[in-house]
Amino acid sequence: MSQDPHAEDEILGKAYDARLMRRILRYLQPYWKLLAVALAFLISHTATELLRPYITKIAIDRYIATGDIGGLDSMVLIYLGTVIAGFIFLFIQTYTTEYAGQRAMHDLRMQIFTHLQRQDMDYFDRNPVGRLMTRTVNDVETLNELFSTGVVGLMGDVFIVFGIAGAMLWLDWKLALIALSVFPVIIYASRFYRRRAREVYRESRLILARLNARLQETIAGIATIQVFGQEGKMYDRFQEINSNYRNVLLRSVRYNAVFFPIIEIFSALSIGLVLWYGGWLIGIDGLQAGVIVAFIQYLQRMYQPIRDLAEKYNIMQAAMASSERIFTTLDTQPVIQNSAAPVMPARLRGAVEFKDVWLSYKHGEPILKGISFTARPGERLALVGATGGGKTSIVSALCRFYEIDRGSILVDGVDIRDWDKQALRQQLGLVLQDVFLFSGDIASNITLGDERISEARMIEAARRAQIAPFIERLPGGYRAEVQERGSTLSQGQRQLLSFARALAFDPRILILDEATSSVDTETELLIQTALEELLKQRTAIIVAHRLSTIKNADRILVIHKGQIWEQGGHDELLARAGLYARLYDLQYRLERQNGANTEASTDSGPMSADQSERS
């Protein structure tokens, strides 16, 4: 049976897990002084809550019953003082708790972010972006809600309940037992409610995950949906999931609609018992009327935490689920680790050698099969072949994005497994066809915020990359805003910016995903000029899509089904009449056909105009 792809995110453990709670509390350990202050003021606030009904009792029995108005004024002032003190205590307790919680959650978010940056590419292949966003933002926010509302609120509720029970027993133990006699029924009803609430919560989270996934998929594919006229079908699918979600939430509403009135009924029943038995005690035992009033106030305060049970339980349950997912993420260590004594040379010559390299993304399904070649310092090496043949996998293996199964890759004679990963990648300039630009400005996209790159070096890199004239025409120049993923720039402009970035970082080994396709002729000329500048005095590995662009490569490797099928210079490979020659001939014929079609469509324009004039 297939497993729901969203179930992993929403399967819930216990509503309270001591092991998880201990790990969560470690993030609060640096702020234990603040928490001690918060606890002290929480107890103080609880004391003011317990004191007010007793003040009411004294006011009635000692002053109202005797007509002592002066004493009554004193009691009113004391009561007002407890209200003001309670406000101050609650403010300090809430502020310190929230402050400590926000600091702890800030630390946790930074730990998750740092941990994710160290993960291998395989980890990101297995985990969608939305899931990782949820870990870093939503799940951490759920834990923050646990600290600010759940745990502290629960502690306050415990103090209130036990404090009230103690106060009532102290005032009159017989009346207290009568007042508390309905509590076993309330406890049973609460347990029943918790079980039902847990089932509904779990089911609602599963359906919500599917609802979000369906919405995200629909928005991402809206163009395809509209082109093929599938709006109605998408509506029906979303309607089905949305209806299921509504029905589950309505079940939750029904449980709440039953539970809360039950609590109100038993609260009223407790007060009725106090009035009945208390009135009887006044007549036969001399019980003071103020005690009954105090009991009523205590009971009203005592039932409030029970009414809050639903919210507290859901917060605790969500927090345990979120913490389980967060710690699962943090416990997943990168497969690719630095050696015990990593190599960190300051400068490279740029020699690259593959020795019988095998690579698999899935066990038992090798993508690279015994790849062996050498790139000398300063040599231009081109990789060509059909899509899926293994060209990008060779690049990924060199950058150590994935760990190879067997064989070795040497950079300047040193196995990349002995290199420091970060030091190795700093010497590899990776320029992709799909250029990624960050939101910010032009300058930060060239330097990536690296303080080692001066402004003069950045401007010189832009000039050599043929992008400086365009940048200088922009309002703000190098400080001009770049929107997310560079959406306001053309493909050619983004490509030239990526060349400027590579020139600014000055790597010894350059890896290029050739990107002169789908740009106009003028931009292609700029890119070719910038490319020649970029390739000077560097070892270059060029993944080629258009064979006409790598005629001047020192050596061409034809990659087919994960193996090097043939290698040599452009003319040499054409003369062999092998796979490269067939690929080149096929691409040449397609280009000629496209050119003929373009010419024909251009000629048809004037003919249509002439026909229009004749008519």
Ligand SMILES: Nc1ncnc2c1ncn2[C@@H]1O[C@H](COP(=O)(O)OP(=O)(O)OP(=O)(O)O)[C@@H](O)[C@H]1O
Contents of the next structure:
Amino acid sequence: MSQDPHAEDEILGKAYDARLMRRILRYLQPYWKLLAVALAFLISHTATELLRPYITKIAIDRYIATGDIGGLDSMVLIYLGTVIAGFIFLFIQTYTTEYAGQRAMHDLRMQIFTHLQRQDMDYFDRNPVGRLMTRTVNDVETLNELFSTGVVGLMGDVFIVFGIAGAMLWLDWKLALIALSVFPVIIYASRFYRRRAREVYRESRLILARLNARLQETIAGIATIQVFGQEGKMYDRFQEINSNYRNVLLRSVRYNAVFFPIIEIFSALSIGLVLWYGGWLIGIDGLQAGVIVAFIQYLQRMYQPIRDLAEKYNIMQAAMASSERIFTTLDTQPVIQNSAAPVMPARLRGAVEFKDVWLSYKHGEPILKGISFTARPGERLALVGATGGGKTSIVSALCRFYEIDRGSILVDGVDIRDWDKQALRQQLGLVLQDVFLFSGDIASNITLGDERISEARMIEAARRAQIAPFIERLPGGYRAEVQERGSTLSQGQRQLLSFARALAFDPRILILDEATSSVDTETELLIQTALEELLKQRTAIIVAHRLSTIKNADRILVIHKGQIWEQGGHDELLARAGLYARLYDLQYRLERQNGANTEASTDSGPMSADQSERS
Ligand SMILES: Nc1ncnc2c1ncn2[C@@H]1O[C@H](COP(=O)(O)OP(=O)(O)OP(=O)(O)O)[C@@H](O)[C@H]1O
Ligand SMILES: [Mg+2]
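Can you swap the form predicted on its own for the form predicted together with the ligand?
Below, the chain from earlier opens the complete complex, with every other chain and molecule after it.
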């Protein structure tokens, strides 16, 4: 089972683990007063339940048997009173328990969320989104069930079972012993059932996880499946898991189909015993008939918790497994921590220096191998190179998303490990290859909800990013909602929006991972103008794909296999006829042709426009 990727998420341990339970209860601690109230009402509610059969007994023996109808009325009223009181007690108990549980779960979800936000990139590489979602949503929900049904329910069951046993013994111990004589068999049957149910439950969860994963993968990859005509194969695979799932569930149906009738039989048997032996006792011992009626009611109530046992057991078990996973998550601390006395400078000059930087994602497999370069304040560096060379890795190292193995990275002469993580990242503007848009309006996607950015500054940023005219044409303008993570915006528009975001935050050092996708000539021109705005008076490190960006850089670093292969200006590198010259030839010949075409037709192709601007 260990090779199953879902096994880790579905391991079921004990139904009760004191260590985990103590930690779970810590979340309830702030609400202990509420829980004390809940407990008090739980006991009161149990008391009304215990009382009702006894009132029946008195009604029969003292009033019905003697024909005292006036007294019977008051008994009926008292009976009604216990019903109403029981209702109120149960309401208060349920509400307070749920309230405390919901508050605790809210706190826990916040804690997990905060914790996740603090994690290193490395953590997100290792944990798929689905798993993290499950932690924050499903696992917490399972715990909630433990609070609302599990723990309190179990406590209530214990009170009821012992309370009824006590009441029966007190009413007539001989009859009680006869009634309870079937219990050893029931306990044995329950234990057998519980063990089987647990196995089936564990197995069904495992298969369900696989079923979910299969379904999710199919939906996510539907385009690929349809294009390659793989629906049939996917059908077969799903069919197999689906049948397994059905079979496991049918097994659990079989256990249920045996267990519950057995409980029914024994419940009927014990009632039969009470009637038979009780009737006999009336004759020889002067037992009152009302006691028999009360016993029947008690017994029926007593079997209820036994019927729910399996369900509660599953809840307990699932909750233990969920809490184990939640706590494991919470115990993972980010590796990248602030130093004891972190530096938090107000404003940067914007100097960046890499000194013999080595980085590896997996131990022993270095991706960056001794990268050294400097960017003076205001300088523009372009990183170019074949895919997989390590350009994005250089950027990630600078943002301290990953800890480097060797060497050092200095920003304004200070090692980034001595910087306050947040303060450092605030000074770095990062514009990524694929622009991430959040749900919300356009304005909040530019400011990211940061109150320090005024409306005027936001609009100015949009204007400089060349996106203002487009936004103003939208219904609602800056308040227009971004739908489905921006799927209604074009690639180019998204790119410009991300420039506006960077402009609004006005970082000293700008890091840009240029999008590779090509856009139409008009948008291309907009992007180039916006980019010029964005790069003004900033140190810029650009993973460049656009020929214009590369040519406009002060220095080009050619990254190849984790090293700086060549560096220098465009013409200088071309003259060397090395790797850059080859890259240029292969990658940009096409663009050059396109550029030439547009130049001919519109009189201001992208290349010529840049060159005049820069000189
Ligand atoms: N998070 C990661 N975990 C493990 N390996 C990674 C990770 N990110 C990148 N790599 C590996 O590091 C190497 C360099 O990747 P990187 O993303 O830095 O290349 P790149 O130069 O930016 O490529 P591209 O031009 O395609 O964006 C690749 O071989 C890649 O497989
Ligand atoms: Mg990259």
